[in-house]
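Coming up is one lone chain in structure tokens, specifically the form predicted on its own.
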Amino acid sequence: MYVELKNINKNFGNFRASDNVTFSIEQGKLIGLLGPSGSGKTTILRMIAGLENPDSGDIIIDGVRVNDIPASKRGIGFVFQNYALFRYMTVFDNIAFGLEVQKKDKAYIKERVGELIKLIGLEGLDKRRPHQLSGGQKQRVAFARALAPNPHLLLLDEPFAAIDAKVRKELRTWLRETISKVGITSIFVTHDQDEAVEVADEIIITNKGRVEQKGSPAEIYKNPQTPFAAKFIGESLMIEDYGRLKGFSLDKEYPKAVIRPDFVSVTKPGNEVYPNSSATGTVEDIFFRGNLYELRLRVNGVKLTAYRSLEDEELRAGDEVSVLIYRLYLYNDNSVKLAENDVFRNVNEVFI
């Protein structure tokens, strides 16, 4: 493993903001430090910087022990959430800044500065300043910058959050290939989900100073290994009457059920693919969110979330609709486990 974090704590004062934090990372992999606000993520992002020391632990990069080597000389690019870039100096001083401090000659400087900004994709801005720049160019003259000096491990401290929504998601797909394209180790802290999952090679969630589940965005989304994780991942709704929809019965072991819109189909009276395992419910609301519409629907008291393409056939609130319920997610307080609807248990019922 290319960087190993080994049973890492770290305190504010009375605040524990790593909790025996234990992960590894294959070189070469582009990996998501996921998680709400104050969960620890940016903490260990900083402790492998060397911005912050653990109050125990052991930090390892590409096979030696780094506590005790300062920032400077740990190998690290980084790249922080306001950019960081020097207000005064053109695009080609601020990527040029690091080669400087090594004191590289003027000849490589030039040679791996032009490189860089062909990359980024700015060629003919190298003599504007930031100001002249717009949010999406800042942010990759902040990553050619940090690539300049040709670090071993790059770290993105929330990369995207200062840019509008349009453009973040066209950085998205730019910053996942540019690094394939380099090849270097990287990871990247976020709160944002559909940034985890559509930038990560895996994703590490992180919660409350704990590692609550490592793994690519699908096994995360198809097997969350923990209550957290469960509740954390997609659009999930909490239910603790479960056993009231149709194709479930309540285990007391698991009391409460994660359920998520695309668990949901919602169909019109005798449109059914499963009439005996689907209930009756109610349209209370629907939401047009662009690419398909969000029903708020309500099954036998209990409230549910679902999705419906926009080329199927229209709905009101207030409809009647059938609705069958997939599987859900069932937990306690330790553990999570997959209930799958009795009708793709149940091999002798018959449809009709």
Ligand SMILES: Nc1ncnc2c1ncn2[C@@H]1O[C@H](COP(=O)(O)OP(=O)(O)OP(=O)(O)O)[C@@H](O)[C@H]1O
Contents of the next structure:
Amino acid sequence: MYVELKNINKNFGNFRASDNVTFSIEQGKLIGLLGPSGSGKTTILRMIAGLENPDSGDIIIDGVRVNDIPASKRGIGFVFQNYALFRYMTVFDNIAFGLEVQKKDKAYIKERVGELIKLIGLEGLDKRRPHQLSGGQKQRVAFARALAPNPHLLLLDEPFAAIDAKVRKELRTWLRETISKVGITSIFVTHDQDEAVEVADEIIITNKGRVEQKGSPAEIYKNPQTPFAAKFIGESLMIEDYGRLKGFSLDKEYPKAVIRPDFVSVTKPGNEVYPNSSATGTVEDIFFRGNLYELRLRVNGVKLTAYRSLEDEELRAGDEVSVLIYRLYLYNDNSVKLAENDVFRNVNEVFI
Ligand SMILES: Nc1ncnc2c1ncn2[C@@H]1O[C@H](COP(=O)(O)OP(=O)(O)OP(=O)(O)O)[C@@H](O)[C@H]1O
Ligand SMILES: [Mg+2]
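Requested next: the structure of the form predicted together with the ligand (the form predicted on its own having been shown above).
Up next: the whole complex, starting with the chain shown before.
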């Protein structure tokens, strides 16, 4: 394991910002640290970087305990949310900054900065100053500046938070490709789950200073291991009386359930694939979401959300529909479990 955090605790006054944080990261992986605001993501990054000291626990990088090694000696690159470029320096000088501090010779600096400008696709813009760049370009410069001294580990704290949605999406893909080209172990903080899912090899979910779950985006999505993870990931909706839904019965140990729109299939009455397991519902509202419709439904008194392709037969508010619910996540205060619709346990009713 390349980076290991073992039982890290950190208090700010009485507030516990890190609560027994333990995880490890393999070399070369891009890890997304995902959690709500205030869940302790930046604190974890700052402790790894050496900008903050844990009250207890060990931080190990490449087999060496670094708790007592100052930030400047840890060989870590850091990209912040607000670019933090030097305003009066050109793109070239911004990227060269760390190399100048290391007193590298001029020829090396020229070559290395040239290489990085190419990597970030800003050839010809080396003499510009930050105010002459777009937000996306500035963030690429910040990325190149962090990479210039050849760090072993790259930390990015919400690097795209200040950038508008479309450019942000392009930058995600760019970041993923560029990091894999460079092959550097990286930790990327975000509170945007789409961003984490698209960018990261593995996601660590944080909540109230704790690590809730670590796994690949698909594992996190399909197998949430804590009630928080089940509620936090996806467009999750909480329902209390899930026993009223066809194909499910109330499990007394798990009083609540989480449902996601992608677990709900809606058809016009008569077109059901599993008629015996479909319930009748009413469309209460329809929202056009560009690439799909979002439906608000009521099924036996329970409110649900579903998606529907633009290619499917059109529905209107007030229409009666057949609703099949594939699965739910049942949860209590301590644990979560997957519940499949009864139809998928009854082989006779499944058509392939
Ligand atoms: N230097 C500090 N002094 C006191 N409290 C702090 C300090 N730094 C962080 N905190 C508190 O610790 C908690 C975790 O903060 P942190 O910045 O790590 O959260 P975060 O997950 O990065 O949130 P965000 O998504 O809003 O950036 C917050 O409640 C914050 O107010
Ligand atoms: Mg933060």
